[in-house]
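Given as structure tokens, the chain that follows is alone and in the form predicted on its own.
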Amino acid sequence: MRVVVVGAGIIGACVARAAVVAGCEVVVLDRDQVGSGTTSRGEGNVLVSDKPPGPELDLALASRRRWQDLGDELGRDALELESKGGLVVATSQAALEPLSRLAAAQREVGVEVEAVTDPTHVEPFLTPEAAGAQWYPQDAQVQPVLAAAAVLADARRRGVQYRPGTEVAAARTGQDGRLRGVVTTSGEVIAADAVVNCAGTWGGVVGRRLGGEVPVLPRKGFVLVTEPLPPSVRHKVYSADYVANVAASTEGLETSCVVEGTRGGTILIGASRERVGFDRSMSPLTVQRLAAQAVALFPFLAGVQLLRVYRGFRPYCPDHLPVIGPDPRVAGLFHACGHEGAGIGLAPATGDLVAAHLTGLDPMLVAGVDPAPFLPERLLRIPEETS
């Protein structure tokens, strides 16, 4: 089977690698370069802590195991894979009880989590006013662009073709209506037996061009980067309200504190979410709010300089689940997009699910995850939102 993968972010890279391992002939197309879209605008989170029990957590747990496998196969340094663990902090007594309930529910489905009475024993520079925390040793981080490049490079060593600077304009279909490939903006026809839409935030646009639009919308987010510092934030640390903000569907600005260090000594501060279409403009208010929340969590940051601020778009689906699987309207079209801010963490298991769909194997056996909650047809029953 010849497969065209549209998009060379972390999802496209993992889909391409899984498909070639499964025996497919694969061509990866991207209008820009590897990891240049949403992948390059995130922190590289591989999280289980921020997901309540359900399909996304199942996918996250499967993916966490696969990230470990990729680290063993490709080298942890190539991915900058760090099993740093995550500390979720209740900044008030009111937040402590719901955080404890969430942790108990997660523990029942396989998440490793421990209650922490004094979070400063884990993070010495944390505010002493924190009411408590939960410790998640499975949380990890990769450098997202390096990881995408490393996974795609391994896929290319296995025979995958990579075509950067190639944008898909339309579908090529047979007389039977089945997708037979794509037409690029230059007019070139690239034949295929299947096409996988891994276009991230632009998954809705690419889906429309291929005859199977899915309601993937952009959700803008900011990340602040500090000057390099001596080691001071050891793990991924975020306030308990982050979980609620991830699951929210409001259009207005939402911010919740996420702080973590990097190998280079800089500290990353997030996270904001706002539905403003593809408006890339800077928002000083958002930067100020994120900085203030970070200082409240780590008071020493008040005297630290910001090095830069970057922003990008997360691919948002109305029900907060990615769309993964065959499109029921267009034979030969598959989707793997809409992962919002969790795409890095969910990518390896997403690749396994798509490979199973492409080859007709049982996704439960290949990926260890029930594919049903992620299938595109569930979105077709939801009225399309506008941003």
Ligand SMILES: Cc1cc2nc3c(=O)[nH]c(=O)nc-3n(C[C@H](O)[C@H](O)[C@H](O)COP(=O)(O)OP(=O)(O)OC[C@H]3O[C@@H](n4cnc5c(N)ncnc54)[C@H](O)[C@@H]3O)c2cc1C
The other form holds:
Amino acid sequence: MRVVVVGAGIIGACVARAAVVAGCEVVVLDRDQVGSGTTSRGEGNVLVSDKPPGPELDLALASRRRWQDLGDELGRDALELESKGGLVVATSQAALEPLSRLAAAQREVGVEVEAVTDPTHVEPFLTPEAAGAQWYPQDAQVQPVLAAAAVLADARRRGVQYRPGTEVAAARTGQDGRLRGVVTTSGEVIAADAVVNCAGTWGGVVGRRLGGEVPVLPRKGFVLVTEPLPPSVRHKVYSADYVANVAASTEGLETSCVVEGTRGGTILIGASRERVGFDRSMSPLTVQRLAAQAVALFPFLAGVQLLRVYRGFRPYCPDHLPVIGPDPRVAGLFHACGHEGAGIGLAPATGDLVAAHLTGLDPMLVAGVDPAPFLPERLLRIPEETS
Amino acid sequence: MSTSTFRFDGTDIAFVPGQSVGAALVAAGRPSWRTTRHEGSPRGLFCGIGVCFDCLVTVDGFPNERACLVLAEAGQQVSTQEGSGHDR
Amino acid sequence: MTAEDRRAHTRAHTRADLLVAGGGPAGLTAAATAASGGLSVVLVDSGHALGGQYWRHPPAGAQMSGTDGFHHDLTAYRSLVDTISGHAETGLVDLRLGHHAWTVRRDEDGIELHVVDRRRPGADRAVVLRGRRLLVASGAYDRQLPFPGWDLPGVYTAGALQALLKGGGVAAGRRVLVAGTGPFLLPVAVGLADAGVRVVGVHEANDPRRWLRHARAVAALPGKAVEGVEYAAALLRHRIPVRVRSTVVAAHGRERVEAVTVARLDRDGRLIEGTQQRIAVDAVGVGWGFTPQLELAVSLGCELIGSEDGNAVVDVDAWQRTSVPGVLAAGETTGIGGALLAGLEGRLAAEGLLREVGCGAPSVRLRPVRRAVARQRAFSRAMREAHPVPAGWPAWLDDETTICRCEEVRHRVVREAVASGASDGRQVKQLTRTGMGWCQGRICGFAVECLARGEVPGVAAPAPASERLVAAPLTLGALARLPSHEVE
Ligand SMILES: Cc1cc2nc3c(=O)[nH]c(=O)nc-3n(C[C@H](O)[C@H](O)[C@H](O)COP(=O)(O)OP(=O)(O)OC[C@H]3O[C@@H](n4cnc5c(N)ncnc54)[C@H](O)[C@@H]3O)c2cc1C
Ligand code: FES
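Would you mind generating the form predicted together with the ligand now that we have the form predicted on its own?
And the full complex, kicking off with our chain again.
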């Protein structure tokens, strides 16, 4: 079976690798280059801590194990995979109780988590005012662009063809209405038995071009990068209100910072969430809030300089779950997009799910995750949300 | 022309009011005042106008000030900066 | 509340007619013209004195003797500074020296320019300035090409030698060699020689005969020719050897530069083997044209176009207006063209505004200004075409040459990234960390773009202007304290 994967972000890379391992013949197209989309805009958190029990957490747990495997197979350095663990800090007494309730629920479904009474033992430079914390040893990190490039490079070694600078313009449809490949903007026809839409934030557009639109919308985010420092923040540290923000569906701006160190020595502070369409402009107010929250968690950061801010657009679906599986309207079209702020973390298991769908194997067996909550059907019933 | 001095790693460096810390150090025959994070190589002024950040230096305990921009002041404590300039 | 506080408070709640980012010839002229026409102006510059790179001066009250001798057109400068100071006293101009613009935002009400006051080490303070319009007059800095040893102390940009001299009255060495390309190398060499430095050579990589193709543009500007003759005479008087089609290909030394290797270049800018020669020096100044500072314009989404020197520059109309309403640009941000052109463009920008708001004196005849602008632009285009970056420059590099000075990324690593498929500067950066350090790729960006593409960017496909949403660093503390009433 010949498969065209549209998009060489982290999702497209993992889908291509899983598909070739499953025995498909695979071509990956990207209008730009590997990792040049939202994959290069995120922080590379591979988190289980921020998700309440539910389908996304199941996918995250499966994916976390698969990142570990990828690290073993491709080399941790190639991915900059670090199993550094996450510390979720209750900044006030009031936040302590909901946090431990969440932790208890997560523990039930297999998340490793442990209460910490004095978080400054874990993070010496943390504010002494923290009321308490939960420690999540499974939280990890990769460098997203390196990881996407390494996974794709491995896929290519296994025979995947990679074509950067190739944009999909339309579907090539057989007489039976089945998708038979894609037509590029330069008019070239690339034949295939199946096409997987891994176009992330642009998944809605690519879906439309291929005759099966899915509601994927942009959610803007800023990440702050400091000057390089000696190691000062050891884990991923965030305040407990992040948990509330991730699931929130309100229009407005939400900030609750995640602070972490990188190998380069810089500290990353992310990330805000705003639904303002593809507005690329700078929002000093948003950036100020992230800075203020980071300084509140780590007072020493007040004297540290901000060198860079980058912005990206997370791909999200109205119900905040990714869309993974066959399009019920167009035979031969599959979707794997809309991973919002967790696409890096969720990528390997997403690849496995798609490979199972493509080859007709049992997704539960291949990926260890129930595929049903992610199927496109659910979105085609919900009226599309506007932003 | 009057001159004043600031302290640089324990010695006095003369400057003319209005000079930057970097200009005064160059005038005193010191072309470098920091070492890099990875290779420990010496660096001093390069672009002279605040763009390259090669001239980073610690002034009155505050690391990573651009020597080419900071005005020299009498009694200032300037010190060679190693690596990131932050010790921890 | 002190009077200064009260004034600061009022300002925070009012909107200036014009914000000017950059106090060089373009910004100064625009600010002076606009204020003299009755507009309220906020003028921001990161330096401690007005004048920018060209009219760089020590700060007011400085006690250096005679850095004025290094300047051209001093009367023009003085009269602009007097005008600005006069308007600053009446409050029409809010002058902010030592303030760095770190970001910018635009909405229906106008422009919000975010600046950081960095006058005191360790006490930086974020301030928000509001205006109906913004003029981006942020100038340019020397463009650099790496070579083995360029990270040794004592190797400077040509502009740094000039800045040390003009701003601080300091000669960076006793035996200095100047290299690169472009007419700017000459005043640097002459300025040093006038200060008593032994200039052991000016090495211009291009052949001056390239100018012959642009004879008309040169002939239209007799002033430039005279300037050239003056420099030639000064070089002769100081017995400064001038070499053409020659450049510095390596610097040597342990803790600082002790010598350089120069070599001849062929017609295509490729090193001619066997022509290498070692020259003892204690300082070197190198420049390969200039890179415009486009951060604010790029953040605002202004449309850019390619320039002959391979830079992307801001596209402007006949009144220096960019594609974004309320945002203007003048000087080097619209193309490298020198101080005179910058001043004229600043003038046009301000005159246009005055006409727009109805305080313009239509009696002011702009035709001569426009004619002068046209001549200067033709000349600067000729200059950019006559002084390209030599195509063969990457041949000077060895495997271990540092490409990114901040993150200390070596040529070998960049080459491997390119070999693995990275075909532009952005991808090399993602894979190798070039341009991710303190300077955010300002110094190595153009060179990395050349290495990734395998050719020197030109007018049709210029090096992309990097998006830097943070145009100057500031501490997270200053950012966190940004008073929110000023932002909302
Ligand atoms: C500020 C911010 C912080 C984040 N932090 C994290 C984090 O810490 N952890 C985490 O897991 N996730 C994080 N994310 C989310 C994560 O980055 C995304 O979920 C993920 O990158 C999505 O991957 P993707 O492959 O679906 O999309 P992309 O990486 O955007 O890839 C899509 C690709 O499709 C290509 N394409 C589009 N249209 C076409 C076409 N017509 N033809 C051909 N190619 C096309 C694009 O060029 C692009 O390369 C963050 C996101 C943001 C914005
Ligand atoms: S010398 Fe370049 S920033 Fe100071």
